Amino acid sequence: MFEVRGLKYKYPNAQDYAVDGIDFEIRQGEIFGFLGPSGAGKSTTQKILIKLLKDYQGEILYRGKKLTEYSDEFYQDIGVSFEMPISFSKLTAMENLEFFRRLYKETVDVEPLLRRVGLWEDRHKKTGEYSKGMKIRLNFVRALLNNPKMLFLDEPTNGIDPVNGKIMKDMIREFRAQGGTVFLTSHIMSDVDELCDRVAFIVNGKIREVDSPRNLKLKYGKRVVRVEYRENGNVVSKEFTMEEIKTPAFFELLKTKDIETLHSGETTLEDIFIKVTGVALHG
């Protein structure tokens, strides 16, 4: 869907590049995670890809054609959900969606979407009376309004309760299953792990890693199994390498001890984020 080569961008009057010579591609039909600490260049990259920022260096191809060669028909192809939900607060949810519907040639029936995210009963309520979570869900529906081929989702489940978060994640997976492509930024690493086919880590405007979550866990994790068992009233922990778990000593331990837990040494995406970026996650 996108090929990005040597992308650089500097804001007016800024000394440093916000995005400093990055290369990546987003394959059709994948959920591509774009991760990094605040100020790393995530939002800038997204704004360039959706044609909000134009004076960049490098080359971007969208479906094999230069992004700069697309006119406004490009916006029929994409749906965007910004982190800060934007709606007209004096209009109802339906009036908001009707306003945006007029901007597109092709749109979908919003009733199934609103029912799915739990907003159908509140469709005639002014969005100024909506909670933050309701506004985010409405934002998500608006991103799907024009039946896009490509979704840009910025922190889509931040501020959403677990039940609605699961519904939205299911809808994102279904969008991919129907051939859609997703560019996802999030600080909720469990969501990234659940959803993304590949992730890129960007730090100080440069990409440090691009790979699948599984491959990153294999690269950064320890190939060990940790066994916790009770002995003389205490919990004892012992680690075995992947080679050692094939030995009689490991089986003897399992047979003779009161085992409480078994853990692989697989690391988490949160740990990888901290290792790759050098920045701890907040919130």
Contents of the next structure:
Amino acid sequence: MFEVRGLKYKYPNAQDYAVDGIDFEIRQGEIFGFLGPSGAGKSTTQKILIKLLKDYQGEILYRGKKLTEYSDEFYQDIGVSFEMPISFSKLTAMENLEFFRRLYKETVDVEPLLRRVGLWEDRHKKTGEYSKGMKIRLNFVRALLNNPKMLFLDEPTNGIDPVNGKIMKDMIREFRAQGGTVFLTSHIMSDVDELCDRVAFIVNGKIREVDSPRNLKLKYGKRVVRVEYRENGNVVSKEFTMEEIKTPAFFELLKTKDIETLHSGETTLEDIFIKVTGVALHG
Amino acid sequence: MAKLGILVQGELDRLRKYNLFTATTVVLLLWVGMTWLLEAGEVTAFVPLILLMDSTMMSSLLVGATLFYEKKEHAINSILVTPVPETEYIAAKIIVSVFNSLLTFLALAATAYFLKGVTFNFALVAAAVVVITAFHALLGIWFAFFSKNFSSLLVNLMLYIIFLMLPPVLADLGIIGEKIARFFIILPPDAAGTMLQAGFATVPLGRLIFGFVYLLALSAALYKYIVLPGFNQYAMRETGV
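Now that you have shown the form predicted alone, what about the form predicted in complex with the partner chain?
So here's everything in the complex, that chain up top.
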């Protein structure tokens, strides 16, 4: 869907590049997570991909054609859900959607979408009276309004309660199942882990890792199984390598001891984020 | 220009919803009331003054106000990721400003004609209102680029009006000589005043033509070299860059 080669971007009057020679691709039909600490270049990259920032170096191809060769009609193809609420506060949700709906050639019926995200009953309320979570859900509906082929989602579940968060994640998965492609940035690593087919970690404008969450966990995790059992009133912990769990010693332990917990050494995406980005080092 | 009509309609709807239209209507009613109370002879002096204020200061303020609420609500982000070129977005703001100024013109012209029997060169004044408003709407957009908030925009516009209107006033008072005063037409408020005055009294044709050509040329330059290139930067600043 997108091919990015040698992308560099420096803001006017800035000394350093915000994005410093990155390469990656977003494949059609995948959910691509773009992760990194604040100021790493995530938002800048997203703004370049959605044609808000133009004076970049390098090459970006969208569906095989240079992004610079697309006119504003490019926006017929994409939907963008920003992190912050973006609606006109004195207009109702329906008035907001109606205004934006008229700017596109192809649009969808908003009723099923609004019902799904729980805003149908409040559709005639001014969005200024909406809670933050409601505004973010409306952003999401707004992004889907033009039946896009590609979605850019910036922190789509931030500030949303778990029930609505799950609904939105289901909708994102359904969008992918119907052939849609998603570029997702989020700080909620559990969401990224649940949703993304591949993730890229960006630090100081450079990409450090691009792979599937599974492969990253294999790469950064410990290939061990940790067993905790009780012995003489104390909790004892013992680690076995993947080779050792095939040995009689491991099975003997399981049979003879009072096992309390059994964990694999698989790491979390959050730990990988900290390792790759060095956020923990900076406190 | 396929989306221009939708954008203009959207701007008008929002002016209504954000009560900006109500505010301008209240001011307009005040002007109409004052026109009604004046003698016919005073109307020909009062109406161009009001039209000058409405097409300059009010136009800049109105367009600035819409930009500030869109900035506050991050709505520009959302418009920028639709198939709407920036040129149409800016054009919609100018068209709505001109529409509002023409409403003021129509209301004042109708009051002057029907209630006071005062006639003037309606077509010339309408044309002047269009050109002056377009220029000052662009000026309002430019001022919004570097004004921190609405109060700062108001102060900047006041400074613009005071500094550029002061020399002609000093000339009227005889403090500045006539030789120098002739060149004050290069000050946009003075050029605007001359253009409007031409509909009510005799103004040298050269000065009138210069006023129109000058403000049109300034508008084109302001749009091409300042507003259009600056808009993207302004919008990006608004998106947190």
